[in-house]
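Heads up, the chain below is alone and in the form predicted on its own; it's given as structure tokens.
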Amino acid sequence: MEKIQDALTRIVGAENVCGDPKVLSEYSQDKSFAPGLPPRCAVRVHNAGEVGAVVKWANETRTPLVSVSSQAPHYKGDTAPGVPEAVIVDLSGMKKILSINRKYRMAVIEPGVTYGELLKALAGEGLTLSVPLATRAGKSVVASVLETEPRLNALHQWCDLDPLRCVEVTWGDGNRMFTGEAGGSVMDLEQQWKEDKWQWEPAGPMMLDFYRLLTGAQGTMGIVTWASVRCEIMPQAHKAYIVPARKLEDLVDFAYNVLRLRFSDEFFIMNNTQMAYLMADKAGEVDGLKEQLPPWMAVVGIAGREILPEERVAAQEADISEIAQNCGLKMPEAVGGISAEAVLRKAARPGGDASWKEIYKGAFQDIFFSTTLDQTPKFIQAMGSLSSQEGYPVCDVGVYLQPENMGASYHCSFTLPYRADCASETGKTRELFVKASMMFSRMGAYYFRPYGIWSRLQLNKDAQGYQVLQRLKGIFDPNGIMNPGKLCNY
């Protein structure tokens, strides 16, 4: 242990190497059901040079590395070491916003920059960035876009990886690279900006979109030290509505028609349970909110930007209202004592340090996957039947449906709250999580973000794809040092 700390101290300095067992125990396990192991030590890095030196040392010593950029707590198991004697590479101190360009609507940021920090800086330039649903204050923007977390405004998402564009990566073999448009020029951002190149185009360099190898990979290919993200003009006018329904099927045609015509900005669907979790300020308010709210709700936000903002909002407001009427639905600004504007304020802004899903029972586990909207009722029905069978209260299952990539697919998420201090309740929820995950896989769910056991469930369906992933892993991380035990080497 002393020799390892000495070697890392020469790279990052003694103050940035931690071997305290108490601190390391916090890295060994997150709040998911995924297993974890204590790391050997943790190092805080501050630039690409230090990252490259750590990766080179890890290859020489065959030491596993696990990169972490978001602040604790973590919830998906991807940052908990899957093998013993790993070293945590903590990127949360890399907090530079390297560039904001309003003309091209681009920002270049380091992995320690959180949503709250970036949104504040963008606002000064009249820009903004769509966020995942009520994301945590300490969530790294770079980690979020690499994980392809669903965003609230699917109609501005031109592919599943948007708004991510270019990155700087140190691959597992130690090679440093700029991807996309940035990879076609000198490896110096300042020089590229002087040449009016703003890391906008993600494809390349050459014929391979290297950034795709990093998305959803859980840090198993390399370590990203900056990323460019596409931003949006800040709205000048905005209105929000809630479309209530007795059952989900009543909202399917409405959602398809709204998104097909490219209406709305924010758009998502929730059951009353999930909405109560989102809007409650304390656990005692959840049950009362559920009783007040309709069983299902679509939340619709309409934004007007620089050109005729009020007119754009009014036109879309009238058209979406007509679509709702044609589907036998209404579009009020509030239901059950909750306004749509309040919902979007909560949904579209970074929240506290912990997840809002913990408010009801103190702990939770999510099951999420990609599917199409017409398939979601069968998954919801199956989840209700299995929950009842396993003795888990069906009324506690929160459901959240988020269109992705202009509505081409939907993020389908089930939230299962439980009391972590109750062994029987924790065990029951864990059993339901495993059985439901397997059931959804058999039903055709696509685990687009395959954390934990979902990696095995998804990759076992595609032997050729699994073999390709293993070969790519062998090319970019030949010694298998990058977060081993996750994804393609489960």
Given for the second form:
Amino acid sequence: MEKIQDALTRIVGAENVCGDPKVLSEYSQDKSFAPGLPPRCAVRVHNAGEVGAVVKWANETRTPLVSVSSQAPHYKGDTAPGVPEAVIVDLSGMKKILSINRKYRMAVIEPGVTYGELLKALAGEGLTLSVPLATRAGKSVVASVLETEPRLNALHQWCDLDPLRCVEVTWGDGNRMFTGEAGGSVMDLEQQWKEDKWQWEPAGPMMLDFYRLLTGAQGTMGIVTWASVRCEIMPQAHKAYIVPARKLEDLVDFAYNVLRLRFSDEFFIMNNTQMAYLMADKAGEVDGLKEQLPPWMAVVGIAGREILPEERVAAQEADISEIAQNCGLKMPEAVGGISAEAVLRKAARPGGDASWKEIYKGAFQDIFFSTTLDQTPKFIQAMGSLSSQEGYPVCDVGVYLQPENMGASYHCSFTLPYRADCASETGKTRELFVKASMMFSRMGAYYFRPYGIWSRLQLNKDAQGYQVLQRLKGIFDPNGIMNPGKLCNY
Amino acid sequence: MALSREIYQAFEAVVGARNISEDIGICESYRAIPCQTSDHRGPFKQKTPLPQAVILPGSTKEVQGIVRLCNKYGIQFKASTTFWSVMGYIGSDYSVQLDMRRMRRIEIDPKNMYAVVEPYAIGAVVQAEAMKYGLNINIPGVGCSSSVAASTAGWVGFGPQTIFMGAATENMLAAEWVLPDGEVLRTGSLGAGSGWFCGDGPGPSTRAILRAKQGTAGSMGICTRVAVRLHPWPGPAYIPSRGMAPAYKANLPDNFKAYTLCFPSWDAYAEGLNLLHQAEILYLGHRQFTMFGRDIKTAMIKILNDPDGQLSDLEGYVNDPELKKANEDMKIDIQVIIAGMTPRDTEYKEKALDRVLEMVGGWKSEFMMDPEIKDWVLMYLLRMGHKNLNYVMCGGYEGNFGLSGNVFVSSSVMEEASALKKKWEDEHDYIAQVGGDSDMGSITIMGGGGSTGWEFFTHFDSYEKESVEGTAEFFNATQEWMNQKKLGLDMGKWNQSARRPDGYYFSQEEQDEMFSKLAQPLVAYYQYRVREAFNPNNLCGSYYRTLSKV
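Could I see the form predicted together with its partner chain next, after the form predicted on its own?
Now the complete complex, all chains and molecules, led by this one.
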């Protein structure tokens, strides 16, 4: 232990090396059902040079590294060490916003920058960023885009990986490079900016798409020390509506028709349970809210930006309202005592330190995957049946459907709240989680972001794809030091 | 080295005797001259090598069988579809050419808005099928007679509609791919048996090895099926037309508007384009007709709108004062199309377009608003079926300059680049004299705007040695100018690192020499490692740029 601390101290300084068991225990386990192990120690790094030196040392000593950028708590199991003796590489102190460019709608940020920090800085420049649903205050933007978290505005996602563009990465073998457009020029951001290059184009820079090896990788390929993200012009006019429905199938047609015409900005679907979890300020409000709300709701945001903002909102408001009418639906600004504006405000802004899904019972487990919208009713029906069969209250299952990649696919998410201090409830939820995950896999769910047990369920379905991943892992992390134990330890 | 009977018969057993040939006449037709390929070398020096055989597979299984045999016998291979340019042809003597024309099936999922296409499904057919469902496809600059799979999976794939639809790399969903070692990879949701809707993941994307900013031009195996995202088409189930060939005009409803936007300066142009990127109102944006040249574009438009028009009419039109005036009006211009999804949407987009013009002092060309011309433009740009016109001036063309994707940078040097080209036009007779500026290209190369894609069309006679070689000299001069301006590689030399002047692939030693000089050589080094992992017998040539050591 002494030797490890000495070596790491030489790289990052004693004040940035932590061996305190109490602190380390916080890294060892997150709030998911995924198992974790205590790390050997944790180092706080502050620049790419330190990251490179730590990775070099880890290769020499064959030490597992687990990179963490977001502030605790964590919920998906990807940052809890999967093997013993790991060193946590804590990037949360890398908090520089390196550049914001209004003209090109680009920002370059370090991994410790949170949504709250970035959105505030962007607002100062008249920009914003499409965000995941009510993200945590301490969530790293870089981690979020690398995890390909779904965004509220799928129509600004030109591929599954938007708004991520270029990155600086130190691969598992210790080599550092820029990806995308930034990889085609001198490895110096300042110099690139002088040449009016703003890390726009994500792919390549040649025929190997480096950034696609990092997205969804759960830190198993390399460590990203900056990323560029595509921003949006801050809306000057912004309205929100809720389209209530008795059954999901009515909203399915509505959603297809709206997104097909490229109408709306924010767009998502929830059942009343999930909406109650989102909007309640305390646990006691949840049941009452649920009662007041319709069974299903589509939330529709319409934004007008620089060019004739009010006119854009008015035109789309009328057109989407007509689509709703044609589907036998209405599009009010409030329903069941909650206003669409309040929903959007909560959905599109970072919340507290912990997830809002904890509010009802103190703990929760999500199950999520990608599918097409027309497939979602069958998954929801199956989840209802299984919950009932397993003795989990069906009325507690929150459902959230978020279009991704211009609506080509949908993030289908189930939230299962439980009381962590109740062993039987925890056990029952864990069992439901496992059984439901397996059931969905059999039904054709695509675990696009395969955390925890989903990685085995998903990767085992495609031997050839898994072998390709193994060969790639062998190239970029030949000693297998980057977050081993994740993604089937490929 | 001819294929032995054993090997030929092995290939024949895979595809059947009707679908393989070593007939010299047939094989000879699968050779190309390495010019007009972003790699201007001229036809008088060399052709690509003669293939040992031409093979036409009809299924993924047959493709896999061929690739396995190539690995067994150490034979290089290259698959191509519509053979747009030299990058589709082999580059070594002991090679077979795969012609994918038997694989042309199309399946459309209208609800989830994607098409699954085989390699020989061309843009025109996929578009026609998609329109039946109120959908459309991004047809890149290569035009509608080219393969959708080739541009989506194999090359760059941006075009006039990229502003609304995204580029090929963005539209590519799941794919089925025979890797160079003969294994079949199914990316994203397809590998999981969940359908074609997602090309990424699970976890890190295996798709990373198949294409990035540009595809691999057949140097990382063979794409056998790919899902391509489709986009809304707010028009009829086909494009109704009137007129006579080649001057067909589209009879589209009023929600389709075609304009040529004109700007008082290049600064205003750059600012205007940036605003159009942000405004989300365009269905299409392309600087198209300046490809004929600043001084003659309106004359060419007149000729092309007349079914009896001839190039011999050019002189008369060029001297027509009205057309001269229109040319001057359209000196700094771009063509755009608005396609309103509803009457309100059309009205809003029209107003927003006018507002953008007002903000930068721009205007709409009156000449281009003539209903006959407007409807011809709609047909031209929505269909992208006029690719033959690239060649109409002199029989050959090549894009050069390329400039920068950043429109603020490229527009700031546009006049200087035009002046350089004009000087060469005036002083030499081997490139067409069109007024210098022949810059054309897409308002963006990425969905929603951002980087742009430009090239100057240089028209030359591809059957006259002096013209071909003189054009090469001109490109040397423009590259020198690009170097001085720190603008990177001239587009006329873009592919010079992929194939030697004699039409053959580069050796690894030659590639090492080139790519060790990259600003970030690790890019080509990792590509080498990936090639070694997935193409251990190095059977697919040097379009996959590699550096063996750093």
